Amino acid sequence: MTPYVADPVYLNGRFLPLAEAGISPLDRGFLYGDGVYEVIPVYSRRAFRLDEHLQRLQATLGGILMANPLPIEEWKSVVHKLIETAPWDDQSIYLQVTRGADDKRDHAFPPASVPPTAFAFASPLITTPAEVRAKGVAAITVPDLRWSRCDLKVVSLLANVLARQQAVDQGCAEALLIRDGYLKEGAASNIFIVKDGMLLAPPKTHLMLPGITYDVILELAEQHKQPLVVREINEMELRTADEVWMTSSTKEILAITTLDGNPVGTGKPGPYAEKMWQWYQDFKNTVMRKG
């Protein structure tokens, strides 16, 4: 066990200490990034929208032509076991499936007799500190150089990693990905903007990962009658927005107050971000924590 990964972890049908979990160096996840993953937030030891996360896992597996190694009910049992044995009430459950380890390196799929590798573990769910949220964070824009199936939650994340590191190297929290003049998402988050009181969100397409937190934001906007439009957002609209937010299960709603060195709006978190953050907290306490 480490401060970030609880014992036991799950690996190919067994629960065992992290230190004893071993995967072949010929595993295709290691050699090719040939695999998928899912991250499930847990509040007060209750997995949030577990069915939706497992459906997204299945959709990604189908998208890369890989069989699911476990029935949905068995995945649920794995998740519940990890939740029960981890020391934290709020957690992040990580699931990963790769195409397994053949006896050679070959781009073509291995024989059907090669079993996939299924791995899962629990980590603490760490959200944004209040002092960071109060000030907002800086971000940069970068060209979106990823492949064209960004809707699949695959482990081959090198383009996202490089974009995020470019942001870190410039003292920023996130890199916003621009493709053909339009905002898609962040390297590890979804992005919303506010202009003249209207909340704008990029649409779910094959060029954006459909985030579960993204769905919650849309639902909360509708519930609280916040004006909302889901459509493509061009780069000029992004740069002239009154507010820009990054959202994820760990970031929740976090205002971006500086973009490429220029202030967003007033350069401080705006009123719409604060309202949405409060709605999110109310939803978390009344729904997410209640199961």
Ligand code: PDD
Contents of the next structure:
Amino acid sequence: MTPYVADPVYLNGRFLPLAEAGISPLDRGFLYGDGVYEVIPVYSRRAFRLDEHLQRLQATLGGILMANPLPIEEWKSVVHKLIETAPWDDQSIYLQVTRGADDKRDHAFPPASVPPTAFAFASPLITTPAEVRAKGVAAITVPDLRWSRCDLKVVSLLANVLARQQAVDQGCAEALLIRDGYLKEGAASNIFIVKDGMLLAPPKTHLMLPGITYDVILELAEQHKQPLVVREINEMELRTADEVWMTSSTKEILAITTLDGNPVGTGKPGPYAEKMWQWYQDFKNTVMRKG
Ligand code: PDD
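Return the structure block for the form predicted together with this ligand; the form predicted alone was the one displayed.
Next comes the full complex, and the chain you just saw is listed first.
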């Protein structure tokens, strides 16, 4: 076992050690990035919003015209078995499905006789250290060079990879993607802004991933009767926001405190980010750990 991947992993109907899990180099995930994935956080050995993650997997498979290789109930039992056998209480479960490996290279879909590849594994959930959270993180903006179906959680992530690397090269945690003058999301996160006490969230369109954490944030804002607007956010609004947050299954809610080298608001995590983070923890701790 590597320190980051628990044994056994799941591959095409079998549970086996990672070292024995092999796929063909002709796999279309490898050749074309022709596949889909999910990342599901697990708290106290309970998968967070598993139904929603599996629904998004289904929607993405539909979007790339692939049948789901497993019924939802079977995915659930794969996920539960991985959770049970992994050594950590808090985990991150990765699922990936590709269009399988034909015996030749052809862009068009392989014949129906070629089975898909289904792979899944458990990792420890790496949370943000308290001292990083207390300071917030730095981000840059970059042009969004992705295709026009960013609502699909596909493994063809090259544009996201290049954007994120630009951030890392500049000592930053995330790259915020700007398309036609509007903020869409981060390279691997959704982005929210706060202006004059109002929470603003970009709408779910084909140009943004419908984040599971994004939905939780909107639900918590409504529950706590916070002013909230879902609408497009232009670059100027982003740059003059009082607070900017990134959200994802693994990052939860993380304040962005500098953007392109300039302070966001006061340059410290804002009060709303702190409140939302606490609501999120309370929700997790009641619904997940004790529920
Ligand atoms: N990324 N937008 C993009 C482009 C993402 O890659 C992610 C998550 C999100 C947030 O979605 P969710 O709240 O469902 O995690 C938004 C995962 C964690 C990843 O690729 O590892």
